[in-house]
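For reference, the chain that follows is the form predicted alone, supplied as structure tokens.
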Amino acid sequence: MEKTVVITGASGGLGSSLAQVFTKNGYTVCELSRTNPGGLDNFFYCDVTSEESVEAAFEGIKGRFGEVDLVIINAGVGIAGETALMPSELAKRALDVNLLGALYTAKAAARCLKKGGRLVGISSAAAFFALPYRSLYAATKAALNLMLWGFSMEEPGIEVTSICPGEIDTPFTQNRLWHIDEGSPHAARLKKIAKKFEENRKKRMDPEKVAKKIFGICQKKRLSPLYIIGAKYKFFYLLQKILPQRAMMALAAKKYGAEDE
């Protein structure tokens, strides 16, 4: 029998992968998102920020095809910059798109999902470690992986797992909001930073790579609660439950900008 899985923000990036890997292996994918470049057939207008764009996104997604056997949590956006400058209405958006937009997801997903359907929240390797100047994106989703493995609690009928990738080579990074204060001690190193994240592309995951990844955790038989797709990451992962918490944010900061070269 055709399975069906729920994709947000499948309109590019790594959702658009996700999309087009499941086509391939037999799924129908219903795809949520604000655009449809593509002109997909089986589209349906959403904006994870506004809760009654998801539960009617849902609810004709339910009405077209029942209940579905899997809902991915893709849709997300990168935020970077000094977190005493930043201003509060691009806070607000990372919270409200990372945070608030998955918990929408995961209400109505709760009623869409067959018994025993799956929730796959794609989250962050960022999440297991302060970043300098990426201090909000971590939390959003190290916040985000508690809400999941809490609601896999509360809703036995449901598997749940998050997902963690590496910087993988997609718009995400471009489209991250970016905010550098002139005025700021600190404006020329963002700005160095900024440029040094745009010329390692190179270095970053392939994204149809990490959606056969994430297709296949998709297709065990039992999920575990964490997956961290790239090896660095899951060695980073290793050593900040090794490492004492300060020696691990002066290696961050190291790594990530925040000490002058």
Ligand SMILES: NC(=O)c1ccc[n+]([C@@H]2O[C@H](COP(=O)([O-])OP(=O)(O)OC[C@H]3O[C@@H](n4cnc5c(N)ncnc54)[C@H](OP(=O)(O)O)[C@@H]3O)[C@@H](O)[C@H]2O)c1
Second form
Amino acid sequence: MEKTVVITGASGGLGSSLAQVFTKNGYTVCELSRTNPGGLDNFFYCDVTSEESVEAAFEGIKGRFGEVDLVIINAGVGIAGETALMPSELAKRALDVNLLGALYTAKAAARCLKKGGRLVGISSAAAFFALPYRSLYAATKAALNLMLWGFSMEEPGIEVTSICPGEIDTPFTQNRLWHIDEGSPHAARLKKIAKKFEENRKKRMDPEKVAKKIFGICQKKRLSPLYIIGAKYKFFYLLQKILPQRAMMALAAKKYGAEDE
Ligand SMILES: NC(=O)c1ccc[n+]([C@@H]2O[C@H](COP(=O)([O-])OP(=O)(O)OC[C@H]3O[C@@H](n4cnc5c(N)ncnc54)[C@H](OP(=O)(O)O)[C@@H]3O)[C@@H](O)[C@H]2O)c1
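Right, and the form predicted together with the ligand of this protein, after the form predicted alone?
Up next: the whole complex, starting with the chain shown before.
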């Protein structure tokens, strides 16, 4: 029987690649986002920062397709800038999308998934170690992991996993919420980091390949609570398990641009 998957943030980036891979493999794909770039078969308008909007989208899906097999919490936004000067409006927007949006989706999914259905969160390799100027993004993704794992202990009828990819070549960087305070001594360094983000695009993972990996994970007989995608990021994850916190932070500060070059 044909399976149904719901993907949030399916209008672009990784979500759009996921929608294509699942469709190719015979799934009925329900695509949720605020915009419809066209060509989406089963588009449902959804702003994940509004609980009403998420509920309405899932009601629509249930009415049309019945209970679903899989829900992928993919909608997300990056945020970067100096933590001490981050405008609270920007910080709230990131939390609203990455954490509360995921909570509203998980709540709606609990009522829409079949028994034994699966809830997959797209988190980030950034969830495991502090990064300079990306503290809030890392915090939202670390919080997402913990929320999903707590949820899975409460809902034994739903299989839950958190998938943490490293950097992927999507419009994520352009869509990232940035704050650079021109008057701050950190401004030049932040601009250098922003330039590096752009220059490093070629080194990022191909979204289609990442989507195929995620599809493969979703087909496993049993899900682990955590998957990391990208060899470099698996290595960092292991490293942070063995290095003292101070050493790991010094390494992250050097590699991710906090120190003068
Ligand atoms: N790219 C990376 O390097 C990377 C690495 C690790 C993890 N991730 C995670 O992967 C996921 C997908 O990111 P991406 O790289 O594909 O980024 P992206 O290209 O910027 O796409 C983000 C998607 O989220 C949707 N979205 C944003 N705000 C939304 C809202 N309020 N309600 C509903 N949908 C919303 C956008 O659709 P609309 O604007 O149409 O609503 C879009 O489809 C995110 O959770 C991100 O944190 C990305």
